[in-house]
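Form predicted on its own, single chain, as C-alpha cells, below.
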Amino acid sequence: MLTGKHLIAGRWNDGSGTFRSDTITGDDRTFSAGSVELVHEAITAADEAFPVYSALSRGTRAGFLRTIAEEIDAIGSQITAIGSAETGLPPARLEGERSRTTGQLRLFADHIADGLYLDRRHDIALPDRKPVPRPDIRLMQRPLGPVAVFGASNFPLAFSTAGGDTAAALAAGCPVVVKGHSAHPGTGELVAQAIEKAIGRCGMPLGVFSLIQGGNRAVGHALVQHPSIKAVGFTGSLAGGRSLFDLAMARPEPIPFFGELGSINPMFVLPSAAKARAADIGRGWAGSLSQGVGQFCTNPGVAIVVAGTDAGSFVKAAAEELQKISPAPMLTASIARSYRDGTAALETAEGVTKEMGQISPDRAAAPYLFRTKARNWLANPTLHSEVFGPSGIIVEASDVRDLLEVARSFEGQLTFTVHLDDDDCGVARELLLIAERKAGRILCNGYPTGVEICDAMVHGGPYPASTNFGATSVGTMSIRRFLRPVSYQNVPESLLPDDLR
C-alpha cells in the first residue's frame, strides 16, 4: 500500500536519499527523503495549475473538497491502523481526528459553495456625478497563488497533508505543496493517495496538489524561498517557525508566514468561583491538561488562583488526578527528550515547588504539576516558556490585582481560559480587557483543549501564538489567508470573473 515516495504532480517519485520512520509498534519502513530538485519540481508544476485550478467554478471546488473527504473516509481503517502504529495516538483519537479532517473539507465546501466569502461589492458608475464622476468600481477577493504548507508533528490529519492550511488553500482556488512530517510519513502518504485519486475522479490539474517527505533544512527554506509561492501555512515550534517566517520576509518579494508557534493558554481561577468549586476546576484542568498526553496546541500549562480561595482543594485535586495517569508514549523521541528538559528545568527553578510528578523512560512522558507564587512567576520569564507535554504549573496570586498582573505579565497566547461565578463579573471585565489583547479566543467555565471547527473559531493570537494575529487556522475564515482583494474599475461584463457579473 505505502510506496515511501513523494507525489509530484500525479508521479510517485524517489528522492536523493532516505531516512526511516520511528513507529511506536510494527516495523520502522523506509521513506525517500526531500530534496531541494523535488520542491522545485511541485513548485512549477503547481504554477502551471493555478491559472486552471483558480478559474474553476465555486462548485467544482467544493465537488473537490468533498471528494478528497471521501477518499480518505473510504481508506480511514487503513489510516488509522499507521497512524496508531507511528505516533502511538490511540484508535479512537484518530478516528475522531479524521472526523473531523473531512468534516472541515465538508464545511468548508458548503462554505465556498454560496459565496459570501468572496465578499463582493460594486459601486456603480455615476457619470453626473459633482465634480468628478464615479467610476463603475466592483471588488472580490482572488486566489494569492500556490501555498507551502507544512506538516505538524502533533495533528498527523487535522494540521498535516490534508489538514485545515491544506483545505483552506484548496477552497481559496490554491494549489498547495505540502512538506510532510517525518514523524508520520505513512500516514501523510495514505492521505495523500487519498488527495490523487481525488484529483483523477474530479479531473483536477496534476499540479494542485503535491507531497514531499522529510528532508533537511534545506528543503524547507527552498519551500518558502521560491518565488512562485505566495503564501505559507506552518504549526510546530517557536524556533523553527520563526527561522521560516524570517525567511518569508527576507524575500525579495515578502509573502504572508501564517505560523502557529507556542501557547501557554493561562487559565484564572477567579475568588468565588474557586470558593464554590475549586476542587471540581482542578479536575477538569488536570483532565485537559494531560489529554494526549499534553501534546495541543491549546494545552492549559497554567492556572492562575487567588490565595485563601481554596486554592489548596484546587490543587489538591489536580494532583489526585494527574496521579491516576500513567506514562504514555509522545509523538516522537525529540518530543519527549524536550518534554524531559522542559520539566527538569523546572524542578531547579528558584521559587517553584514540584507538587507531583516522575520521570518516564524512553519515549514515555507522566504528568508533573509544579507550584510558585505570583511575585516569583512575574520575576522570571523563563517560567513562562512553553513545556510541550502534561505539565502544569499553579501561580498563586496574594489578590486579585496580583492576578490581573500576572494576566498582563503573559506574551500573545492562543487562549485565555476564566471560570468565574456571578459575583466574579467585575474582576472578570478588568481580565477580559487584558484578554483581548493577549489570546485568539476567550473561554468561560471550560478548557481550551477541543477547537470547533465552524463559521465563529479563531485559533491564533498576537506573536508568539502566531505569526499573523489578524488571522485563524481553523474554521471557515481560515480561507481568507489564502486570498487577496481586487479591484475592478470600468472592466467590461464579459472580461471580469463570472463571480462579479
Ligand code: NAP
The other form holds:
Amino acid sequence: MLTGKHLIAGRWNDGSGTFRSDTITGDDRTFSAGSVELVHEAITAADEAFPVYSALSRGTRAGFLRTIAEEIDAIGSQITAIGSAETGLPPARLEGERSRTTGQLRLFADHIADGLYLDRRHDIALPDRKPVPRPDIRLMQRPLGPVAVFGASNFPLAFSTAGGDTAAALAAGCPVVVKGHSAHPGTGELVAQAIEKAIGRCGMPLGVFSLIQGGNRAVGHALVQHPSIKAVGFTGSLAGGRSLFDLAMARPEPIPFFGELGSINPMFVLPSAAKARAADIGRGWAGSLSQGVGQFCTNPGVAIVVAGTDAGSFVKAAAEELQKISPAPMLTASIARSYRDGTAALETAEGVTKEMGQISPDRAAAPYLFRTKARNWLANPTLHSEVFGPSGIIVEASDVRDLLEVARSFEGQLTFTVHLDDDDCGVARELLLIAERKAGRILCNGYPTGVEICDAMVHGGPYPASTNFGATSVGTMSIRRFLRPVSYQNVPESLLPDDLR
Ligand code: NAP
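Output the form predicted in complex with the named molecule next; the form predicted on its own has already been displayed.
Whole complex next, starting from this chain.
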C-alpha cells in the first residue's frame, strides 16, 4: 500500500505541497513533494548513523544488502505492476530489471565479504634503516560519509532507489539519501518500503537510508549543497547533471559528483566485416538502437560505415528492421517532447537525409533513421548531440582515413563499438588507440546495450559521457567512488580499524 510520503530515517513524512504521478495505465496518484526541511532532517539522521553504520563488520553490512534484496523480491509483483504503469516499460523488462537490482545487491554483499576492495597495504617499520628509520605505515580504504543519490528515469529499479549507486554506497559503509525521480514515485516508494523492512530486520540505524520524493527542484540543490553530504551519485541529462556538478564544485568544501550523463555511442563497421555481413550488422544495430524505445544511455545512436555497396546493404537492412517497430510510450511526456524536438532538428539539418521515421502522438515514439556524409558530420557539431530515443544516424566515410577522422571528432563516450574481421586489424589498431582516449568501454562485434554487472565492467567515460573521472557507476569497482584511502602511521594496533589489525 502506498502512503504517497517520504521515508525520513524510519518515519513516513509529508513534505510541502503535492505532485501527481503521470501514469501510462491506471489512475495517476498524488504524492507529497519534497522540501528543504526534509532534506536537512534526512541528512542529519544520515550523519548520526554514519559512525555506527560504517563501524559495523563487513559481514553485517553484507547481510543487510542481502536482506534488502529479499524484501524487494518479496513484493516483486507489486513493484512490476506499479513500475509498468508509471514508466510504460513492459512487465518483462521490469522483472528483468528487478533481478538485476537484487543481483547487484547480492554481488556487492559478496564483494565486501572477501575484503579485497579495501586495498590494504602495509609497509613494515624499519627502525634500523639509515639514514632515517622507516615508520610502520598501513593503508586502507575508508567510507566517505553520507551520500546523495539521484535516481534515474530510465532505470526505475537498477539505477534508482536501491539501484547501483545506493548498493555501492551502502556496501562501502555510507548512509544514503535518495532523491526519487518524479517519473516513478510509486515504484520508488515500494522499494523504500522494502529497505525499511530490511533496516528493521537487521537492526540498522534508522538514518542509514531516506527517500525524498521529487516535485521540487530545491530538494536536489539542498542535497548537493548540504555540508554533511560527502559524495553524489547521479544518472540523467547532461544539462541537469552539469548544473548539479557545478553546485557541488562551488561548495565551500567541494565534493566528488559522479554524474552518468549522455552518450551517442558510435559504432564503426570496418570494410571486411561490412563485406562479410553488412545486412546482419545493420539488423543487429537496429535492434540495439530501438530496444526499450531507445531509452538507454548506451544506445548506439551513430553508425559509421565506408561508402559503397556494403554500406547500402547496411542501411537497407537497418531501415527494414526499424520499419517493423510500432510506436511505444516513452518514460515521461518531457522525454517524448525532447525526442520529437531532436528528430525534427535532424530532419531539417543541412546535408542530412531522412531514411525513415514519423512523428508519434503524445508520449509515444517510433524509430527514425538518418544518413549523412562524413564531411558534413565533421563540419556540423550540432549533429553530435544525443537524441534520447530510438533515433539513429548513419555517417558514410569515403575511406578508412575518413572513418578515423570521424572517430577523432567524438567527445567523451560511454562506449565505442567496432565490427571487424581479421583483415580489418590494421585500421582497427589505429581506431582502438583513438577509442581508448574517448570511451569507458570498447566492444568488438557486438552491441553496447546490455551492460554486464561484474568485476571488469566500466560504465563511465570522459566528459560529457560522465563526470566519473577515473570511475565507473556499474560493476564492483563502482564502490571505489564512495571510499578514500587513509594511511595509519605508527598507530597502535589496538587503535587501528578491525580490518587493518
Ligand atoms: P534529468 O532531467 O537530468 O533529471 C534527473 C534528476 O535530476 C531528477 O531527479 C531531476 O529532478 C534532477 N534534476 C535535473 N536537473 C536539475 C536541476 N537543475 N536542479 C535540481 N535537480 C535537477 O534527467 P531525466 O529526467 O532522467 O531525463 C531527461 C533527459 O536525460 C533525457 O531526455 C536524456 O537526454 C537524459 N537521460 C540520460 C540518461 C543516461 O543514462 N545518460 C538516463 C536518463 C535520461 P526532477 O525530478 O525535479 O526533474
